[in-house]
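Coming up is one lone chain in structure tokens, specifically the form predicted alone.
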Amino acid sequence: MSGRVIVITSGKGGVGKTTSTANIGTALAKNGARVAMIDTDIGLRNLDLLMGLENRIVYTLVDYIEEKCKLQQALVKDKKIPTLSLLAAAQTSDKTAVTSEQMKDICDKLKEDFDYVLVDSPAGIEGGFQNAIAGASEAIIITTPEMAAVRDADRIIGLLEANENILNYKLVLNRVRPKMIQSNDMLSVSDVTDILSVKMLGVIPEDENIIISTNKGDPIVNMENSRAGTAYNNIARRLLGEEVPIPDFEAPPPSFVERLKNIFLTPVKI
């Protein structure tokens, strides 16, 4: 049985697409799956940095295309998880170095050996995006609760719907701040799903530990007691077929006084 090829995309840059790829891929591998991640952002590679693998890159995606190496030589294994591998983008080549047909061929080869192939798409809707979706049959759209990001996500959804190879797609809402939602200063989860009409795969709360993990080159799913790490791990579990509820970030937590009232007003059973 061949693996699943999932493109992770957004349209808008800076919404956490590469961070999501690194963490979802790591979480899937920690749950026992064989995972390959492809960085398709030719010229601006970052996925290797987030994985802490920048010093291990010998060959890149373009080196394989130009027949300078075999595909297995270009795949870099994660330092901690042997079932997790990365195919890095080239930093120096032009963006036309890879065609959609070549990307599809790479994905077809990888899904023979891996359970999941995650394709980290570059920002925008030009050639890089078309290449990234070429070999995929599923998509994860990353957005944040901002109107500009949601509008760009809506544009991406239209392009995915027009692509007959993408069989299903789901949404991940990143950088959610419950207090801002409760004070009506940020779009809520239901606001975003109402606008985009897409099934939600996961909600990632704002977490300053993301900055720490990015600078360390160690995905946040490896950090214990991290809110964002727990959310990414739950996304991986949903992809693996588990029923994991998405937390409700919209209802404000009860105040201390309200909790006391609940305790004292609860009828005692005799």
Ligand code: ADP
The other form holds:
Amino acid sequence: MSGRVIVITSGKGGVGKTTSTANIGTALAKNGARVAMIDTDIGLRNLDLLMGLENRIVYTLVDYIEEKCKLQQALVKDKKIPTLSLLAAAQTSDKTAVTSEQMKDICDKLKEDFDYVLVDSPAGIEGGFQNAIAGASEAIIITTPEMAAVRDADRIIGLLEANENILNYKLVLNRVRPKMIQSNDMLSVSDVTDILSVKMLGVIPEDENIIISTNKGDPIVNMENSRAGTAYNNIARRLLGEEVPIPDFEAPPPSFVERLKNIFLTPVKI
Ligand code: ADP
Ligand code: MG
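Please supply the corresponding structure for the form predicted together with this ligand (the preceding block corresponds to the form predicted alone).
In what comes next, the whole complex appears, and the chain from above leads the way.
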């Protein structure tokens, strides 16, 4: 059976595509899947940094296209998980080094050997985006709960709708701050699903541990008990077909202190 090729995309840049690719890929592999991640952000590669694999890269995507190596040689194995591999982007200034046909060909080859092929796409809706989606049949759209990012996600959804190869797409809402939602200072999960009318794959909280994990080159799903790591692991489990409820950040249970306050501040009826 051939694997699933999923493109991780967004309208706006800097909303967490690369972070999500690294973590969903790692979590899927930790759950037993064979996973290849492709960095298509030519010139700006950073998926390798997030994975801590930058020193292990000998050949890149472009080297394979230029027939300098075999596809197997360009796949860099993860340090910890043997079933996880990365195909790195080249640090060339030539953004046209890869065509859509070549991308599709690479995805078709990889899906013979891997259960999941995750394609990390560059920002924007130009050539890079078209290349990134060329071999995919599913998409994960990343957005943050800011109006500008949601609007750009809407444009991407339009493009995905118009693409006949993409059969299925879902949303990941990243950098959610439950407290800001409660104080009505941030779009809620249901606000975003209402605006975009798209199925939700997962919600990732804002988590400063992501900065630590990025600096260490070790995805946050490898960090025990981190909120974002748990949320990414739940996304992987949903992709694998498990029913994992999405937490409702709109009505979190009152904290212990808040419950105490409620008890003591509730006026006693006489
Ligand atoms: P993109 O690939 O879409 O450009 P990145 O994955 O590189 O986005 O993320 C952009 C920045 O946001 C990075 O510095 C990353 O560490 C930070 N970031 C992403 N998700 C979160 C999160 N849930 N909590 C805190 N910081 C995050
Ligand atoms: Mg990126």
